[in-house]
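The chain that follows stands alone, in the form predicted alone, written as structure tokens.
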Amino acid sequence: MILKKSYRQNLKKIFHLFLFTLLFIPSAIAQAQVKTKISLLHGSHREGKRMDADMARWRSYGLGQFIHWGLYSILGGKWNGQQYNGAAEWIRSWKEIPKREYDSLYLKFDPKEFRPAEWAAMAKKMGVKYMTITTKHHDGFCLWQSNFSTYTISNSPYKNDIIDPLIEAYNKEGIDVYLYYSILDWHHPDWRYDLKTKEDSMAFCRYKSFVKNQLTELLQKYPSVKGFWFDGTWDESWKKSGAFSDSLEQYLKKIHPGLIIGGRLRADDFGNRHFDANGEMMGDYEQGWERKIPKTYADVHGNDWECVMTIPENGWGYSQKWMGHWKTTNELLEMMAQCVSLGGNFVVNFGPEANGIFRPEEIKTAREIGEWMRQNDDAIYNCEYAGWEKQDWGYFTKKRNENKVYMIICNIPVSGSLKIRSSAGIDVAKAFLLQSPEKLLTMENIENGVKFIYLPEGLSFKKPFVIELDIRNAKQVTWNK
């Protein structure tokens, strides 16, 4: 009976112990997957988006230009004859080029022909919002007349400042203006790419005054600007500066309230860029989408973001040879779709010729985004990431606070027939062409929130089109984000 009754209280324990074991393990592993938080004095200062007005028509953009333009648009990709195979702009870096000779070419920086209100016009015509120009590229020399250095448009051929009549003629047509500013300076005697020695950190510590006060100069002389596009932050000396990026970006902040600035300026206490060690995304949106776009909405994890793409394959400024793959207006507008609908915006660069001239190919490219704009731009302009189930035909996108969805068709089936599969909860009450509102298209209700749309017999396109969904009659209406 002694051997039974402790063998029954042993089997007892096992058991309890077990069922113990079964409740704590799943607690443990979760425990283990929440990542610990870092503490961090200059990572990221706020969770979740800016909900500000100067941000929210930030975001309402959907298409924009930029402009790189200055000494390296004189050579244009070439020196003494011989073809340089990087990005133009870069051409100063290249071992063949002897550095005093390029620094010498503001010497020959003369734009007669820079007209700023045709520039603005055309981007006008081509449905831009707004645009950013490269104030100070990595050669170091400004488009400015800076206070702070003499190298800069003052001392060319050309002496007049650069800056401002272009943002007045800019404003002028109703575009933002962006500034481009490059933190790495080739040019400039202080400038470190590592902080190795004292003399290093004395040199970079006089590096960053001259920054701060350039950048509160660009603010003081062109007020109306929306903010500061920053580039050439990855080397060593700058990532080893995260205190003072942090410290500049909140100054420039206050003596500029609305000033929008990428997250490419700052470092964290570690040296992470573009997001602190926590994962979190350190400015205002994200700038690492260079002529390349995130394929699911997932990948952006929830930021506001911008996508800026070159129309060669990789050309900033101008070039006299266009290596590569030339983009057609057609694949253009498909990443603009492409874009738009996952939330971000579409920006298009722009390599003026040293004269102030743009090439007959990027004139043309600007007409004809223009003519699609001006026919389609419901389905760009203030519209975000609807949710809905992507299909193959094309995109998706939503007009913001209202109860429209727009289909951008890049790629007509073979049927003639568009399927949607749209959130849960959305009822679609009609669908029509958005040149032709009048004239329904007829739905086929499918299974599971599907639907048929069907193309009238007979029609042909040669570009995008945009379908617009009305939704107004929907009940409990939420947005699948």
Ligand code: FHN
Second form
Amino acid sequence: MILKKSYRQNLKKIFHLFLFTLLFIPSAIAQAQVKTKISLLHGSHREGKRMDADMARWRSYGLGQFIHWGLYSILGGKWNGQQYNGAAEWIRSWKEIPKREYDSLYLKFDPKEFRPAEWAAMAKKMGVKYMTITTKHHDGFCLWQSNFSTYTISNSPYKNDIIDPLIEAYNKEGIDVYLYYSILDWHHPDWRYDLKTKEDSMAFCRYKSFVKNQLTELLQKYPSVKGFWFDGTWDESWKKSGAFSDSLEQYLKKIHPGLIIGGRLRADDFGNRHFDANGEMMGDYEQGWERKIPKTYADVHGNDWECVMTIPENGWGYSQKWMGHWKTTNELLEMMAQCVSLGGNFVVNFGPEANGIFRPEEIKTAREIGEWMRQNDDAIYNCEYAGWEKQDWGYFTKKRNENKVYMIICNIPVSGSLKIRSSAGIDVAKAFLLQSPEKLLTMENIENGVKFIYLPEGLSFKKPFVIELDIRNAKQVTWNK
Ligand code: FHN
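Right, and the form predicted in complex with the ligand of this protein, after the form predicted alone?
Let us now look at the entire complex, which starts with that chain.
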């Protein structure tokens, strides 16, 4: 009986030990794993955001313009009467089109209607603060007179540099210019998708020198550019070139202080892109938000970020036929509000025709966004995440370093009152429609920072509209990992 009791006690002890192991060891291992950083030579080199003046300027833009223009614009998504179903600028990769024929299109590139000053004036009226132009897309054709390639605008019937007058015109309007550059190059003989042989590695080595030469040339020719927008960095050859991409970024920033480069350029020691093996962002801002927008602030990990958006469903270069759903101006305005409310910039893409003319739908979109911006840009420029709980009527933005929060309203509740819940300790002194600052809106305190703001009776609206809240004790939102 005694033996039996101690046996039972032992069994109990073993069971408790087993339970303890089951419950605590995995979490202890997980904790240890979280804390152990993988040692990387070519991972992220910075903790937190870049805090210099150039980056502060980038952060304040709110709205940008992307332009995809090149040889693909001549075809507009059609070859031999057949419609290509992919993005128009990818048509060269379509099996139907003989590569030699696509690569001869430069002999037809002659944009007689290209008026850089008109492009810049349209962008200015739209309210954009920065513009990114494709200097070389995946097809390899260069819109500038590069000394490192013969596949350039110099050998087209047009002959003249596209990039130089464009930068001049945009800068004249006070708009910063960024240069898109595709690492992937379908035309260059030394481009490789992967490095499987010694020959591949030698060719790709030459290709990397070519890239470095071209980028140096771009910075020397156009010293006012603010940054590069890299693309086409997903192939194995580039992912295996982490050390090179790291040294390239450092070199470019050394020869052009203040230069801004997003997270798409680099690969780490293991070929990870955007974020290194420790989950840290590489580059100056998150560049993964293409045709999608984060839903919450947690989705952007406290990083700077930008969203690039097409007006049609997909397709960046000119397409004779726009496919899928075309976003209305109101949809784009709401997307911009969402981006700025989460601390990001919103960039709308344009794909002009090969002759240099924008399609009517794009001209209309630019005009309508501009009309809205002229009345409401206070809620967009130099604004950030407010840190307030999102409500169904729309989005909060907050002016950086000021006691101003904006409500960008996209849906009015049937009650006609808008609920807000400010962060703890913040008081709302007054609320008014941005369009009529003299008429204060009635507010009702409910509980714990919850308020209702009553809209004037009979208010009707066809576009998002803005309420400004003048607040006390504004706080800077900080991100804790
Ligand atoms: O393949 C390209 C595409 O053509 C376009 O340039 C977009 C713009 O963000 N980037 C690539 C896909 O990520």
